[in-house]
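Below you'll find only one chain, the form predicted on its own, shown as structure tokens.
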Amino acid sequence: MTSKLPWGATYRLSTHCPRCLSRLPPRRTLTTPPHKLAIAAPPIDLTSLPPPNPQNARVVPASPSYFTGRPDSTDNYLNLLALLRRYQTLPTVPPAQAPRVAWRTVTQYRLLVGEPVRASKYHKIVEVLQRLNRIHPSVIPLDLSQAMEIYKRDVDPYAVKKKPAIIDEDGRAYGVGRRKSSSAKVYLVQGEGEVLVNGKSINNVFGRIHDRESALWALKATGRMDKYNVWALVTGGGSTGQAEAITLGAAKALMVFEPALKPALRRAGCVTRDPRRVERKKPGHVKARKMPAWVKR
């Protein structure tokens, strides 16, 4: 193929290699033509008000998170961070002495802002709230209190005071215990150590020694076996559940007579309610977890 350029131009655009007959491409430099230098926009002068060309001005959103998928929750988080930076020098109290506050759950917060907030993001909000809640109550600002009020639950469970148990006119203390499907109402009165369960002796109700010891473990662990009489009404469940329900009810009734025994009863495991239950059977399973044997053919 022959070139359409004159011989002299073709010779100038190519050079011969001194060692071979091949031709190498010429070296070219990229430069901007003078007629294209004026295409770039001129520098913006921010000192001139109003702008030189109001028609090209754009509206700036008031919220920095306007273009995000969750603007309200992001704004709330940024506002809390701004409050934390503003009041981080105020005196604080130890976490154990801070006021107990029940914050909204992530489901309640989603309904409040109307956005699908992730649990991890709401956890960050709660961490900032807990840090702000440690500010000393005597110096906490008004705007900070109002900002934190939005995240508190409508009903504060810590404000509900438990009704104190008392000893009735007959000298009895009352306690309720539950375990699995069993429920026990236990009455404790000072006596010689007699125990009646549903009007019968404890030996007739519980055949196993383990169940009898478990029912009276609160008295045995504190050395009060021969100082109180026990009368219990038990319903539901089996022997193990009924015995452990009596344990919890007797411990509550014993703390009415002697509140100083609570640490000893807690160490003995008689104060905490055991929430474990039998797991339900699932469709297609033999039991709760067991599957039927798999047969290939």
Second form
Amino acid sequence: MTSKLPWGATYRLSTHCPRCLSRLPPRRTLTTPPHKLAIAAPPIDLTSLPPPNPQNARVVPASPSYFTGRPDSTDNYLNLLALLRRYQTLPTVPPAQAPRVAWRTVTQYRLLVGEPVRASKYHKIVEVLQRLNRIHPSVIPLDLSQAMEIYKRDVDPYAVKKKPAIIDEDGRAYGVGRRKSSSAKVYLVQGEGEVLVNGKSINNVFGRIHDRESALWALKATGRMDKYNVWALVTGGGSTGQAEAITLGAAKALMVFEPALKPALRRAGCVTRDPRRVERKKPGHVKARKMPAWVKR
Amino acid sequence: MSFQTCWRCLSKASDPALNPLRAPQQSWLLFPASTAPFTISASLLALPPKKKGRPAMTEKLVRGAKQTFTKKKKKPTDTNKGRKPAPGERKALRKRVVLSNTNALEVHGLQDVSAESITNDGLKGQVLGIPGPIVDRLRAVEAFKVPQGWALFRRPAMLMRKETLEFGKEMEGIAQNEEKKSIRRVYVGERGSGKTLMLLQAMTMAFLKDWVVINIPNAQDLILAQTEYAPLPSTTNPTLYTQRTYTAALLSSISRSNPILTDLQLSQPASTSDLPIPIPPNISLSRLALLGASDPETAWPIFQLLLTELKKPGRPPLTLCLDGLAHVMCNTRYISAPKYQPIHAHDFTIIKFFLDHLSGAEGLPNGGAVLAATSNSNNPVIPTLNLALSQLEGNQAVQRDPFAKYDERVLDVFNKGGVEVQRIGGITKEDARALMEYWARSGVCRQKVDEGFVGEKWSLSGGGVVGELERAVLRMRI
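Having looked at the form predicted on its own, could you now put up the form predicted together with its partner chain?
Below is the whole assembly, all chains and molecules, this chain first.
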């Protein structure tokens, strides 16, 4: 079905509300579909503009997506396509150099428009958005960037920049390590290999030599045992967890002093946190996995 | 059912089962076959004749009948495998001190420690062998302990650490009759830091300089109620207790370990009133000690006599050592006779003798050293001792708790002043390297001893704690 009347430029997700002419808030939670004012054409005032041929007068929808089941999302897609048509000649950057954007997930988008949007349809929108995002940032038009703003997540995960670890004015580097339920704060300072854990010497804290070796493994694996002093505070868990939490903390602190050691530390297994925890007990089981003994009747 | 009433006792007593007051009658007719009429022979006292055959309830199982589950008794396994250890054999094995390992390499160029070398600063950080005769004497005073790792090496040797040389110089000063007459010192430190070994080194140096050494190798032996004790009749308030067997053993070890006592003689004839046995005049002190060792009854008076003799002018300086100081700072397992209360350790004569010398209540006129070592592996927690030692050490963090109960007798030992507390810490990296090189030359440590290896093990051992260093390098090799 084609419409003879031009459909108005009422972008459903433009930054200006077509109904009240006020700026839309950046975050909208639309859970109920808007009334059909925006989709349908305004009522025709037949007195001021009498139709030349009243017998043939009919109501024409403002939007071509009026007869679809999902008018808002279709409108959005069409708007984006229109924008892409308008700006497709602008210079682009390679995809790797485009600014990193976290688009809304399909669930978030569904909540926004209040329509059961299919994932494949939303994927088409995202594809267009990615193409639009590749337009060179220096020439990107304002209306385009505003139109794209709506599809971005409320909290941009890529905007969170990790504070770079530094050596403080006392010459200390700091790292936090965790393992099982232990957590260790480790301060490293250049020195002769002295170690204090919770204010005690390491042999008082870890009775097993194995635990001491694993606590200092980051330094041992890189041959830095006699170059740094370690001062650690460790809480929670048992001796194995505490020792290995110190390993991770010491490795992070060591990477502040010598960032080039990261590959060596990764090979030594001191970079990645071991996410395993105690498995929970399940109902019907004796322990996490153990089942009661089978009894005949 | 009705009962006949007995008119004599007005009780329904016809049924014996219902009358609990009356015991069932022992009838002659119980065993009619075995009883003859008109006799009072002892046949009743005999056991009832055994029934022949199996009892009625345990019929032999018919074949095919269902058998209830019964636990079969296991046949007793043959327990007669080998010989059982004789009484005391296992303890002897446990207490055996092995001082030599023929599989270890002999270290070439290993110098022996001598009376001159103990003050030589150039020998700091070197490992020196202990001469054979000294080893025998140290063994006699039980200075070597089982877990110390002597069994790893060809022959006993010791590291000349800073504290050792300092002590050697102090000994030299006492021998040269400088102002300081005696050293009264308590060694404290972490577990495995070398407190007991410091005592051994002090005894070695004392033996080398011909001092007389009296060593109490393990203070716990005196308080565990494993050696006999008896009140000393002449003492009241507090009653002192002697441990005569232990004293006799101590006298024996004094006599065996101090050959210099053979040259010293009794200065004046002993008064017969003090001693239960006549002592021949001009007897050598070694002989005197053996006399006490042979008869525990006389051990304590002879020990006292020996001590007074050793304090006479012209006698050699004295070295008193005790390991495990915390044990003698609390109540013992011994029980006092009339009050049935635990006896305080300070009421025992041997402990009192040592602590009087440590506190300075009794002096050493000829000079000498009174050394005690604390232990961290097997010791009771004595807050009073911890407080006293920390205050003497200058540790302000440990303060007197106004609500805690402190043992005044323990505080009195240290209140008189003059007791030093020396903390034994880890050894330096240079010393650690020297020690590891000695281990490598003994063939016990197979790794290449370089800076990295030394630094790593030094860190792992908590900053050069020797016991931990030995554990990390020699014992935990996988």
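Take the two forms, find the largest set of C-alpha atoms that superpose within 1.5 Å, and that set is the rigid core. Predicted, not measured: the structure shown is a model, and the values here were computed from it. Residue numbers count along the first chain shown, from 1.
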Open item on the list: Which single option from 161, 67, 260, 89 is at the hinge, given the motion of the rigid parts between these two forms?
Closed with: 161
Open item on the list: Give the turn angle of the smaller rigid part between these two forms in degrees.
Closed with: 25
Task: For residue 155, CA displacement between these two forms after the core is overlaid, in Å - done: 3.7
- [ ] Report, in Å with one decimal, the C-alpha displacement of residue 103 between these two forms after core superposition.
- [x] 6.1
